[in-house]
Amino acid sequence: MIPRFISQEALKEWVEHLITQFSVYAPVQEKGDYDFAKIAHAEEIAFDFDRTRMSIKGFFLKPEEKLMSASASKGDPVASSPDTSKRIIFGARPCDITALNLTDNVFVKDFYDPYYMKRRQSTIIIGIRCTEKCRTCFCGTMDSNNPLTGYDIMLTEMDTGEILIQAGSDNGEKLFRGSRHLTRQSSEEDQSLILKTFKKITETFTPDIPTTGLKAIIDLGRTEFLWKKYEKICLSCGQCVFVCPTCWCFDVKEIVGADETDFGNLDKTARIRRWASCLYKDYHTVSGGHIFMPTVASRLENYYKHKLRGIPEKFGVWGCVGCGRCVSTCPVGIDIRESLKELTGD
């Protein structure tokens, strides 16, 4: 699709049209923060949001979900079926789309997860490109501010106030076919404006934290000083993990009396998957009571090395997208940006 332009008001009119066809989730403001919520009208969207409190990860990998149910006495397992009705996530930021691309590698290519995949296939992603930095972000450093895939449509606000529309998939192109009257096709005269806008975005998101040699420093093992430093203050609460768009650890448990409509019936069981945190001691505890990572320092080391060494080695991208949510949510003020500077000696 040749890039097209749409005005701010026409964009809202288009969203109103989408709401009649899909369940649309978009950033809304509540109690001073932003979260994705299902909207009934375009006016509910907080178009001036910087980033949401939680990423879009939870739309695909649920914080808690039932994988299957069965009878304890008879068996008869029944697999759960995720909701596959078509929906739109409107306003996904580039860092979250980059994170979703990484998660696709894990749950689609590496280990095929039908629950994740069905939700992914039934979801249309409409991204809104950042033109200025969000609070606590360092996405330019982690090369996550300009995803080339993972979205169906990407919107970029020009200096003129118009919105540039770029399709990223066939679904994205189809989505606009019935609403072309709301848009105009870009012309040769628009090329300089587009180039100027993207040049400005590139300059805004230049890396501001050095990462040269970071993998080698980790391989040399000269990082223990940092884990020992943080061990004194880290609470192992897991908040950084749960808000992180690239943390996908989970736990699976069998529970009895699982049917809410028949509480107390111990013959009914269910297999539940829940988000988990590698910062929890229980996460590293196995039968017999052995704990693979008994100290806070060892768990922090594992967390950082996974993001900055393990994932890059396996998938070729950083395991952190620089959204800065962990910085905002940490109750004791641990800042991964400062960690990177200390590790590289900046």
Given for the second form:
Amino acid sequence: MIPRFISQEALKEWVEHLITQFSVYAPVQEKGDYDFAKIAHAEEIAFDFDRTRMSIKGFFLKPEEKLMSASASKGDPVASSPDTSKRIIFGARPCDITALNLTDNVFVKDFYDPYYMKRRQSTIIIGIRCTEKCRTCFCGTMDSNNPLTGYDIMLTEMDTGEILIQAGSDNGEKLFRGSRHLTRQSSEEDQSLILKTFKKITETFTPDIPTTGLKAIIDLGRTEFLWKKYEKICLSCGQCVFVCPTCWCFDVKEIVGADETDFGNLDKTARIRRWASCLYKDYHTVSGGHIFMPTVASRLENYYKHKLRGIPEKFGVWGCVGCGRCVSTCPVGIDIRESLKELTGD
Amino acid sequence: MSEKPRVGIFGMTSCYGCQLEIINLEENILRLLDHVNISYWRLALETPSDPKNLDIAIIEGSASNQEEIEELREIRQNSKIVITIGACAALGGVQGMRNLMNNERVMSAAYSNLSGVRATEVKAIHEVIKVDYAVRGCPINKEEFAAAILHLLAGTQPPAWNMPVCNECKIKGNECFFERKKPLPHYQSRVCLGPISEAGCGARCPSNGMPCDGCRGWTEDAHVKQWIKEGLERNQTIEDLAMLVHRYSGGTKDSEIAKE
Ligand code: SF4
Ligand code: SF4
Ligand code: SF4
Ligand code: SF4
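Now that we've seen the form predicted on its own, could you pull up the form predicted together with its partner chain?
Once more the chain from above appears, this time first in line as the rest of the complex follows.
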């Protein structure tokens, strides 16, 4: 599709139209922050949002879900089937889309996770490009502000307030098919406007935290000082992991008899999956009581190295997308941007 | 199993709120009764009858006088498995703060005439007898309690996630009370005990607009000193912070922080 323009008013009209066909989730203002919620009207959308408190990962890797149930005596496993009715995430930020692309590597390519995959397939993603930095942004540094795939539509607000629509998939194109009257073709005169806006965006998101040499520094082991420093303040609360769009670890447990519809049936078991955090000691504890990473320092080292060394080596992209959610949420003020500067001696 | 396991439910010094939570299981309690035979329960049975030969004893409350200590020893002798319920039983509970304060002043503030008072030092149940399993919380999470009983009946370990409340709080998608930069309404304390408190309650308090109070006690891996350090940076006094971390746990031996 050749990019087209839509006015802010017409965009809302289009969203209203989408709501009649799909469940639409969009950023709303709630409890003093922005969060994705199911909306009934376009008015509910907080268009001035910078980024949401939680990322969109919870739409795909549920914070908590029942994977299957079984009978203790007969076996008879029954996998849960995730809700696959079509839904739209409207207003995904570029960093979150980049994170989702990365997560696909783990849940789709190496090991196929049907729960994640089914939700991914039934979700249409409409991105809104950032034109300004969010409160904790360093996505320019982490090269995540311009995902090339992973969205169905990307919206970019021009200097004039009008919005440029780019389709990223056939599905995205189809979404606009019936609503072309709401949009207008871009003309020759628009070219300079488009260039100007994108130039400004590029300037805004120029990398500003040093990362060159990080691999060598980590491989040389010149990082110990930082973990020792953090160990004195980190609470091991795990929050940085739960808010992070690229943290995907989980824990699985079997529950007996607590089925809501058949409570007390001791023959029924359910397998529950729930977000877990590598900052927890329990996460590194195995049968027999051995703990692979007993200290907070070793766990923080693992967290950082996974994102800054392990994932780049395996997938060719940073394992942190620079959203800064961990910065906002950390109760003791551990700041990955400062960590990067300290590690690279800036 | 030819005969249903015999269960006794006992109350020591406490508000009986945890026992009420068991009753609050409503129709699910009937499903539990399909599997067990409650032979002793002062709160709910017309004739509490027989506290002997129990398969499972469920104990609420802390040990706060000599009679209770003796009763507990008897219960232990009469039961195969002992489960405690609630913060009082696991940690001493709110009354455990008495241990950390000037006992005489606390007593004379509470009673005008001290002659009949039998109170001894407050003790968590495991400080008196061997406890096999504890369902924590003030009050207990009734679903967690039911799950623990069902697991025992099925002959498996009750599920434990061993994580701080922050895990469940983030799973619920709550607003965090502990973000550094966020201004909070004046009536809210600027600290939340979630990072060092054991999960299992479903982050009950933060989900209802209050910071965690730590009623389930600390996690196995609680970084209490770091938490206090952070609290001090937020202009809380050391006395207030010490009281917060020990609001429920004065009845256990690891209540040193307050004394320090
Ligand atoms: S590590 Fe922090 S800044 Fe990086 S993606 Fe995760 S939450 Fe965002
Ligand atoms: S959020 Fe901060 S205090 Fe909590 S585990 Fe992460 S780094 Fe540690
Ligand atoms: S338990 Fe407290 S500190 Fe932890 S996430 Fe919830 S509100 Fe924040
Ligand atoms: S949130 Fe904290 S105080 Fe509230 S019930 Fe849970 S452990 Fe207890």
